[in-house]
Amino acid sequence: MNVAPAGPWALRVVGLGKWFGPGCDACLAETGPEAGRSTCPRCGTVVACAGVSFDLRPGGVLGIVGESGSGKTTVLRCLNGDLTPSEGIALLGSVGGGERDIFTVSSQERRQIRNFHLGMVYQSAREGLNLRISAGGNIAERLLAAEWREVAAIRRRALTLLERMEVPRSRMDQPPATFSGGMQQRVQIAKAIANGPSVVLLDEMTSGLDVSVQAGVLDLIQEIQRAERMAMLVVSHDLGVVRLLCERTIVMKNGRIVEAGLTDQILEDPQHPYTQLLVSSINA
């Protein structure tokens, strides 16, 4: 059962910023799209993202696109707790009535949020899976962290999810290290959604997969999202992925948002020169 958000949004992010380095008074002014760089020329600090704000509605799918180094993956990793943000707040509608900043919670609360309220699908399935244990065991780890205790129920849930991901029943007890890249990604998705989180974060989940495998994974994500009504934040450099999955899209460059709106509107009538360049590259 999904964790129902209490507010009108599943996730609200306000002024998120993350930089690597000492920082100085010139960092924000001398980085970004207008400067054409993310590294401060005075102190060498990398401003991975700054001033990032958005809302993700319950059951909605929001895309974040941009070239490598645009800051899109940094946003996801801050939200998942893999990185500590330098500034900003993030609110989950399902946590504390939507009034608890998840960036300021204790480490224990952060683990609870990850176990119950968030799911993460990494670009490399090897980051999201324990390759030394079975596919079913990976899902069991997630369910145990979410306080599932009945072994039979855990196994049933794992089997149901893997079959839904089109992973053969016969491979449930085999380690993902023996799987293809596409099948590893399917197991990672099953693990991420196992406990019915209110928000799922997906980072370039089809990058590196063959085109035919990509299509199958994307179809499964669409099917899951429609059936479970989970809110999803999708990071991709591929506008085709965003067009297929996302109703709204954010475009990032050099750590800043340069355009945001309905996906169809952005792809059909881009306003920012960088967005125009991205769109023209797929239409060429």
The other form holds:
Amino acid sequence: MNVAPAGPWALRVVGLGKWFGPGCDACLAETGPEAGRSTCPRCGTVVACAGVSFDLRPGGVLGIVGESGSGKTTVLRCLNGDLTPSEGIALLGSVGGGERDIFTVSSQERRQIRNFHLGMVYQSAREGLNLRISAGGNIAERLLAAEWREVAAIRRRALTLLERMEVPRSRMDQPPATFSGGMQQRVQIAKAIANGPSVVLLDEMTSGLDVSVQAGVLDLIQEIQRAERMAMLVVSHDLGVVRLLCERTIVMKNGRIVEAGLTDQILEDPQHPYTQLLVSSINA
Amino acid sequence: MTAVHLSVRDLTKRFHLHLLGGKTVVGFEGISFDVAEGEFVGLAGPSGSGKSSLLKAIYGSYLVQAGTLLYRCIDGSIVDLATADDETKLALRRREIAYVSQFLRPAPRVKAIDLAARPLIAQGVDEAEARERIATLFDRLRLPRDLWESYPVLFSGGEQQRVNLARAIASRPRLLLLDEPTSALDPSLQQTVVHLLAEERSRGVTMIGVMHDETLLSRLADEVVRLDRGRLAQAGVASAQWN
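Form predicted alone done; form predicted together with the partner chain now:
All chains and molecules follow, beginning with the one already shown.
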């Protein structure tokens, strides 16, 4: 399904596919929402996602929703370089004039992209942070990777970011292992945005938090997104999160996009049977 | 002659309910009418006649199955809202089209004044000025000052409705869509809102409003489009209908 109109974009993804296994001629036809499965019955290949295309405008917030195993996190991990996609291209508006496919760059260039252009917030703080070094140290690590060299400037930046994310100054030199879940996620966000990336990828960043803590984290994300005008790709199984943060939403099932549209349209007038089920489940 | 701002032609909305065995429910069918620049068009009709659905289709929350919604933008270009892509609709929502829903769905931890100021700030208005403009509107709508810095999730329906109105009016849209903007207000506040909307209209804002109270509607509307079970029942000049 074609999601995106032409025009300026911060991120453009075309035909992204990722599968685990040898693959065969039947894989694509035998998997997907109509087939109701992601594993090819002939060769056992798992088609985690296929044919995923979308544009994200500069400063825009796009949501990806779907049940566990729908492929939404795979999309993020491919974009962040944690997984190597099987097919497709991805372009960042801020890299190579938007003409460089970030899936095929050298590993050195890939690092550059991660250090300067992309930020990622993982579901588990364990993945995004080094829990044993201090909160400030985590941010410094990221700044050093982006070639910040002056210690005083690094410290100032870390402090500003942590304060914006409402992490008390007194905790800056303590390791996140001693923080609550909500505070760990706030440190992760501070780290992800430290280098002023053009696109931030957020993977279920509030899933493990209780509702009141969730609200606080979402509020800070919104505030920072508005202030910095960063584009965000928000993966969540929680339609409430998407309603709050995202202007547009993509719905995935069994590795495919089944529906895409304005978030209010997806929630108020869902078209696909799966989206109707998803929306009716939360309103029930 | 005043230019047409929005031309609705043969607009049809059907809901295809997959969970109910593919049952189809008609929202509205074959609706046509024009809205001139600066005009207030009222939508009237019994509950379930398709008024709110029509507003949502214009705003883009509902997708239509047939018909066109030709909208004249500020630069004179014409966009068919029925088929426009998401980014075009979003751009129009930021700059030209605002919608006051019947119920506000506020973010949990955003203060009333910030919530209402957001669209303005997104338009590039300086934060202090945005808050100032909202404060003026909150005062006019008699929203108690001690609520301004509180969370609207905790407000009564009428208080939320006023936040919602201030938010939409302050962004100075060219087209304002109103879904029962006074339903949760007492008669005196209803009058205030009618005055406020009349002022906006005299400034040239085009409006399409659903209002249950037909006396209020007749005071604002230049024209009333009457729906009955999803069909156009009657369209004409408001005063002619009421007198």
